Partner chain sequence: MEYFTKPIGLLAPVPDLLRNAPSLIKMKERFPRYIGRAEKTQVFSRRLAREIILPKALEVDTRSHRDPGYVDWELWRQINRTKATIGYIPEKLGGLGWSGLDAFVFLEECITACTGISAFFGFNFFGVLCAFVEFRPDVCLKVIGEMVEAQRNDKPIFWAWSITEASAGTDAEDARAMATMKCSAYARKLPGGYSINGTKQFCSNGSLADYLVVTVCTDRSDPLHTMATFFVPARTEGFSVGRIERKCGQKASQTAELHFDNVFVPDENVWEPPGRGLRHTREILSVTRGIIGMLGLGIARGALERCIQFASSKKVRGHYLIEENWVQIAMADMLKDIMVVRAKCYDFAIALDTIHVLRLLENLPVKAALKMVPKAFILGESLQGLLKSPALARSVKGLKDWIVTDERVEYCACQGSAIKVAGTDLAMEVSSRVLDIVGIEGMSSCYGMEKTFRDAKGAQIYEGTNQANRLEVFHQEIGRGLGL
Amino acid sequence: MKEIIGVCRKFASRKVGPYALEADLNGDREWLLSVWQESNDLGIVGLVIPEEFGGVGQNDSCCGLVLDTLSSECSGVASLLLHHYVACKTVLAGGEPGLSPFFKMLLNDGGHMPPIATVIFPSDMDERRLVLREEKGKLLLRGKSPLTGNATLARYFFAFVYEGSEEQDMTCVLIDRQSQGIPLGEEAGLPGLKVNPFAPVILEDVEISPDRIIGRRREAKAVYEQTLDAYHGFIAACAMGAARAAYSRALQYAIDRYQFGSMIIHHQEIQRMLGTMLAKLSVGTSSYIASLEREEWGMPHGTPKNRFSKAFCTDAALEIAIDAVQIHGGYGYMHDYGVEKILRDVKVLQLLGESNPVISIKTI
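Chain shown above in sequence, structure on its own - the form predicted on its own:
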């Protein structure tokens, strides 16, 4: 695992970090696709896919550490892999039989570059509800999805859709945007993760073949919960990667910045802020690793859960990024110093999946 992280760190520092700010400002998708191709060459794209299906076969904690490493250079790039990893986890959660055809599609579609995948999560809003119905022997899917990461880049969408009024009547289907001509809504233009195109997917009676159903019809609730669990854990990892970059930049700036007769690293308030940032970073990192490893310790109210880790890590990352901007003073708002980009990125990470207030409410 350390060897994998070392390779990812070298790759991210050479191929991602130096170009991340310019790509963020210009929305450079060609650069993003080139990073995707090189990630595949290193085995990063297939990290979560089992070896027997042609992947690398690493566990969730390894995937989280890879996302953390990439996010420390650019959270937008990390979010591309984050959504693809979650799509792979959807296939795994669906279980046997039928894993091999799906993974074969994800690893190679006949081109030089593996296709990008993503997941469409269900929405409680009626206007964002995807409904699957059977009509004249055909399965037809209609609706408009919530904002979906990787939207304009993904070929495959793994969508959790309803088949009736009951929430339990949920089915997971695979949609091939390329062959089925699926239109997208307007890109959201989010302030963070700007290289990753978020947009709604528009489905107008799209026919779903029975062999494109993950698991069993109307019984995908458990698949959805496992997929959302992985999503939360991977978001937490990305948040800590961004926070790691914010802390490193703030620390280096404090060491280099001379003001009022001394380096600002010697000011007690700056030391307090850096110490608090480091504490949050350390605890957050331990939190997401423990939750992804899913260890059961038997302590009352002490079992690590990915949704709690996501809420804690994204909140902590936002606080760390704000403090990094504060330490930089007026320079913190300038693009060249990089911390304002981190602040924008972690705010969007905070909103992915279920929002943190919703997670807290559902816990009670």
Second form
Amino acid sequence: MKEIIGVCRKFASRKVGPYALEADLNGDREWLLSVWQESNDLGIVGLVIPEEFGGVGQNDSCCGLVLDTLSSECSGVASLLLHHYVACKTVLAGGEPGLSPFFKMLLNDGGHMPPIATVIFPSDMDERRLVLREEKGKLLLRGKSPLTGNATLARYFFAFVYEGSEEQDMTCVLIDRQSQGIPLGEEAGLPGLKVNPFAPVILEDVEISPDRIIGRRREAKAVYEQTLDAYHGFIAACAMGAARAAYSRALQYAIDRYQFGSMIIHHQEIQRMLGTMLAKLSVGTSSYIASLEREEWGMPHGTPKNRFSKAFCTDAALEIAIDAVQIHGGYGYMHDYGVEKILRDVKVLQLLGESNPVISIKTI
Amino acid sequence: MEYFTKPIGLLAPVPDLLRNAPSLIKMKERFPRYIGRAEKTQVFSRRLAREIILPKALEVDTRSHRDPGYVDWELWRQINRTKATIGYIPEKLGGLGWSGLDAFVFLEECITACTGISAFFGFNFFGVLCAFVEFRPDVCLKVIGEMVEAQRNDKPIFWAWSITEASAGTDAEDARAMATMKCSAYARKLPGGYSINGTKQFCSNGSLADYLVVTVCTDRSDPLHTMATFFVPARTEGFSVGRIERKCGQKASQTAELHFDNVFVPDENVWEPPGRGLRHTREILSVTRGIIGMLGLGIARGALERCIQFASSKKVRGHYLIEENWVQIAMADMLKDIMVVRAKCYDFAIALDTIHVLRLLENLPVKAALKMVPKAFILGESLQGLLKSPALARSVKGLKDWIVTDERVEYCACQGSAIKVAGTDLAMEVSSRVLDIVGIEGMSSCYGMEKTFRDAKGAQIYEGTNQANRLEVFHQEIGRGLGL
Ligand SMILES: Cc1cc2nc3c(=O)[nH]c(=O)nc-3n(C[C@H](O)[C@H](O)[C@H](O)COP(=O)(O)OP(=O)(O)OC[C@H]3O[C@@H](n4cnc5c(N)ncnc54)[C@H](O)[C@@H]3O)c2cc1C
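Could I see the form predicted together with its partner chain next, after the form predicted on its own?
Below: every chain and molecule of the assembly, starting with the one above.
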């Protein structure tokens, strides 16, 4: 694991970091695909898929640390892998007999470059509900999906959809955009994670063949919960990576900048801000790693949960990013310095998955 | 903006100034014209904000993102035709005769619609204020005359105020800090004037400016005692605009780097001599920090109004988002903070009308002159020539110094600092919190809420960072009394 993280760190600082700001501005797709290609060569893309199916087969905390590392250079790039990982997690959660065929697709049959995948999560918002219905023996999917990460890049979409009005009747289906010609809605223009094209997917009675159902029909609730759980854990990891970058930039700037007759790091208030940032970073990081590892602990009650670490880490990351910009003064507000980008990225990460107030409410 | 349908805030039909600031009801009994005009200003501003600014907010933000030098001049002209660009000039002379309270009311509505656009045409006031603070009657009248004329001809005149340097932001605003300020720009005395060299940073509207008011020291080893204030027309040889910054938000308002290469400023354009520059800065800040507090409030209000519009038009699990209990409590909580900060903002605005520079217009001789003397004469060259006489200039300036004492400047700076921190921290908090309510869907750029989030951060930084403003409050209100 240490080795993988090391490789990833080198890769991220060589291939990702130096181009992240430019890509934030221009959404450079070619560059992003070349990052994808190289990540694949390094084994990062297949991290979630077990070795027996041709992947690298690492555990959740390793995936989390990889995302954390990438996110400290560019959260947008990390979010590309984040959504792909979660798609792989869907297959894992669905279990047999889908493992072999679905992983084969995701690895492009061992071919050159694996396709990008993503997950369409169900939305609370009524106008963004996908409905699956049966008509003349055919399964048809209809609706406009919620905003989905990787949307315009992905070939495979794993969608959690309802069959009736009952929340219980959830099915997970796989849509192949290439062969099914699925149109996309307009890109959302989110303020952050800009290299990642978030957009709704528009499904107009798309036919779903029975072999494209993950797990069992109408019984995908558990698959959904496991997938969402992984999503939350990985979002937390990305948030901490971004916050780490914000912190270290702010620390460096506080040493370089003079104001009021001394390096600003000599002002206690700046120390307090940096100290608080570091505390949040440290607690957040251990919380997300612990919750990603919890299955290995076997604790029945009070084990850390990914959704809590998602809520804590993204809130903490936002506070850290706000203060990091503040420490940079006017420079922090300017694109060139790269900290305001972190602020924008983190705000989007915070809203991915379930929103933090909703997490608290649904927990009880 | 199709989701903007409910009759709240910007879309509320009636003036609700007295409802929002109930202490003004008592004031209206005593000063019916003063408060009545503020109510009228609110109606006027809300209409301008809703009909002219709001529809353009997202488009201008996007275009300025692509090209930081983009300006929508047609939009400027539309705003200009309402005279909002010269609202603060007395009615008699062609403006709208705003009081401080009117200006704050105006700002609240416009910022609610769009911070960037409002800053684009509104920050012009900061530059003009520089001239008023100077209060040399000939200069003031000349400035007013030009602004009025330009408004009539639909021709923009932009002012910019530049104190920040690459290595000095906080240091340019505070005496304790300025003692150790590292200056890049400096002015050298020449016969008949000064020559300025160096670079200034982050100047709002600097790239559009016709006129600049710049603080520059004459001895870089002793900025505090040699800081001076210069008036520099942008066409002066040696002046040029550097980079226009690409910002996180407030994109419709340009922020530029300014270069001075042997820029000659004749003695008559030295508005404050070496050693008095900081005093000039402080006087401006004693007005503008409160304004930025109001700006923060407007951002918060804009964010909350958008959130209310969104939540009352989108359904979740069969009911409107706004029907959720936690959403209602969160909204009320934000509104509560907006109410509290707003009360302090209006309090400050009224203080400006009572004990600060705007009081001058209420002063008997000024009032009488405005009433009796014909406009053409006031703005004509013969009066300006007359007012150049040093004796007269001194007595007018004396009148101003009598009203705007050093003590009052420091007092207002401190009050303004408190409001600035309260308003802009609220902007950041509310603009972030509304996104937590509307979620990722509501964060799409088309709803404008993510924009308020980006806009808010800048306000915590300029006109003194919120840390610097807190220190200000400490020193004035606590430290000084304890001899610290
Ligand atoms: C959008 C925008 C528009 C602007 N427009 C103008 C303009 O029109 N004209 C103009 O002159 N300037 C303008 N500015 C500049 C602005 O006023 C400065 O950015 C601001 O004063 C902060 O200065 P700085 O950026 O140099 O930060 P610094 O002063 O370098 O501060 C860096 C950090 O150190 C902290 N700090 C400094 N001293 C202390 C202390 N003693 N204790 C604790 N913390 C401390 C600050 O709070 C900050 O967090 C603008 C800036 C922006 C972002």
